[in-house]
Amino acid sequence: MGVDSDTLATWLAAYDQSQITIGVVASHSSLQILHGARLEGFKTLGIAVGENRRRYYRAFPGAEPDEWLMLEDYREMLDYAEWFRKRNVVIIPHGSLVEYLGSSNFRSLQVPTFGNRGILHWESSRERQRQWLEAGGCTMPKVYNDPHDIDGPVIVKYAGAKGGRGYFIARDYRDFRRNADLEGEFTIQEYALGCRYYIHFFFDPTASDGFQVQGRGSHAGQNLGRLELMSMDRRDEANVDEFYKLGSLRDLREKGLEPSFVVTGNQPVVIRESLLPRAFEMAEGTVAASFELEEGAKGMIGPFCLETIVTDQLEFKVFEISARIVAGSNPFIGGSPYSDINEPFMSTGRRIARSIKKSIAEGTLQDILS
């Protein structure tokens, strides 16, 4: 379930276009979404549970919102879709406010929504994942279908935007068990040894300068839209960051310690400029597949991060996307070393703001929009 063009159209057609409403839910990434839209001139809408959570912003002026939205349980949206109407509300995606809302509540919001909805279905299921990245061209980690079959470390992860929680490491079927909740939806992944790069992209459907990404299949030979490479980030994981320092992990196992993956925050990196043309060519497989994902598909809008490993043979391997604007980006409020070369000052979230500002002057907002 979801909202069709035809609905969307009809949105859009009482909306006030020049006193458009960026609304967020205040978590995730909201501060820069939220500074972004004050830059390009955007009143902003905050959306929160607890006023201790409001009483925050205040300490950042620069994105306080200029209204809030106070609610007892972020599933209350889906009774306030009127009401954001009627202020021209649209609302920005991020990874909190998909795990708050579900998937399909999200998918069924009656509010227009930046970027599209429908690749929220093939983004939320690993195996689906895999089917579309590997389309893209995109190098993935092993996948073990049976945990009896696992012979070397191997990570095992639970769907949703969980932040890393519960994810942990096996090295037999024995370590699988012992941690496994068997009443999730896992995915068991080798394991593989190299430098983690999160790299964050943004692609902008309406562009036609710059870094085009040329259609595949039922769009062979167009030029779809503009990709852009925003930042790159490395993400502090808590505990397994500092676990080696204890000993082995047979030793911490046989203890009752195991090592954990919630990330608790990002650090901001490049990476050898010589491994940017092949970020690029699996970026643009990725968007261009998406486009071929099926029929009449509306395709990548905006931000999206492929979350990669890169060997010591120089080769990359990615095992996640994130198809939205990620946490990540976060250390780049003030722009990054990529970003500043186009605009410097350009955060992902601000980036989102002029991509919406640029479509209601050029009418292609319904465009962008799902």
The other form holds:
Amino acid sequence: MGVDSDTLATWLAAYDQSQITIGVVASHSSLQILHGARLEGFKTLGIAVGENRRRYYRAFPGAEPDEWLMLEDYREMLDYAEWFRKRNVVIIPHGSLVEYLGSSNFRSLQVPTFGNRGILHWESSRERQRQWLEAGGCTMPKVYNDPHDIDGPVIVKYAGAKGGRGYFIARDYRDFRRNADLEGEFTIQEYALGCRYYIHFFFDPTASDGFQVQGRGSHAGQNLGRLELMSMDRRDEANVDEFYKLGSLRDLREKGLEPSFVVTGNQPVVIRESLLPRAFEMAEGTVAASFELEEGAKGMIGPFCLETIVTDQLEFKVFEISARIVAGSNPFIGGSPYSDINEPFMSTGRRIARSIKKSIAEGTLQDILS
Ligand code: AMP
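For the form predicted together with ligand AMP instead of the form predicted alone, what are the coordinates?
Then the entire complex follows, led off by the chain already shown.
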């Protein structure tokens, strides 16, 4: 169950829009979101489980929430819906919120939320992501339905593997057979060899200037809104990043060691400037396709990230999309080499708050929330 637009309109009609509070679960990119909300003049609310969580925000007075909601379990947020709405709260979702609540609870949370929650359905399955990204003109790593067809290095992703734990790399079919757990449910993907770039965009459907996304299909001939490049990161992943230092994959496997892809941090990067046109082309196609995913789709709103690998042929392979703020934007709380060109100190978190502020002024809040 999601939230329909009439329900959202009813909630917003009862909101005092001059007193909006930005609410966020205290994790993931919350320092950035809280800091950005503060810079844009909003009151802020932190939602946390456990005093330890709350306490460390004292170390960051520039982001410390004005108010806290302390819970025993994040799923209690569902019961606090009215409490949130009475305080004119707009929730900013991030990966941890979706993980803590579960995607169906998140979709049915009865509180105005930044962005389009409907897009989560498309983000939450590998097959649907592929359908969406390919419709947007992105090239994805090949998928092998039959392991016998494996003709080069692959990455095997088990269903339910979290944070890249439970993935494994195989160099060929024999390697796959030796190491695969055939009982498990998995996807076999071509291992795209190259350098990783996690590209953070922001799509503002209420802006009519700048780089305008051209509509497709039922929206052909329309400008859908402004696409902005916010920043780029590369993830630190334990222990694949450091694995090579210990010897060959084969040697290490004999010792029972397998590379894992657990994100431990993020590093800022920029990409060759000549690759930017293609990056924009892929992001534009992905946004345009988001409006065609189903009839009447509200499409992408706000931040999203294309997770890519650039090969030595200077071609992008997109292996995943996140349709919300990513933690990889955290190195840029003070701005990025890209966002600084347009306005200094514009983090993605602040950009979200700016978008809410502008929509309050223009009476278009309904267009950017769900
Ligand atoms: P994911 O859970 O899809 O974000 O993947 C976790 C990590 O595995 C990524 O950050 C990459 O380092 C790596 N990875 C995923 N898919 C591929 C691929 N097709 N080729 C190479 N590396 C990949």
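Numbering follows the first chain given and starts at 1. No experiment lies behind these values; they were computed from the predicted model shown.
Q) Among R171, N116, R128, E190, which is positioned at a hinge, defined as the point where C-alphas switch from fitting one rigid part better to fitting the other better between the two forms? A) My reading of the hinge gives E190.
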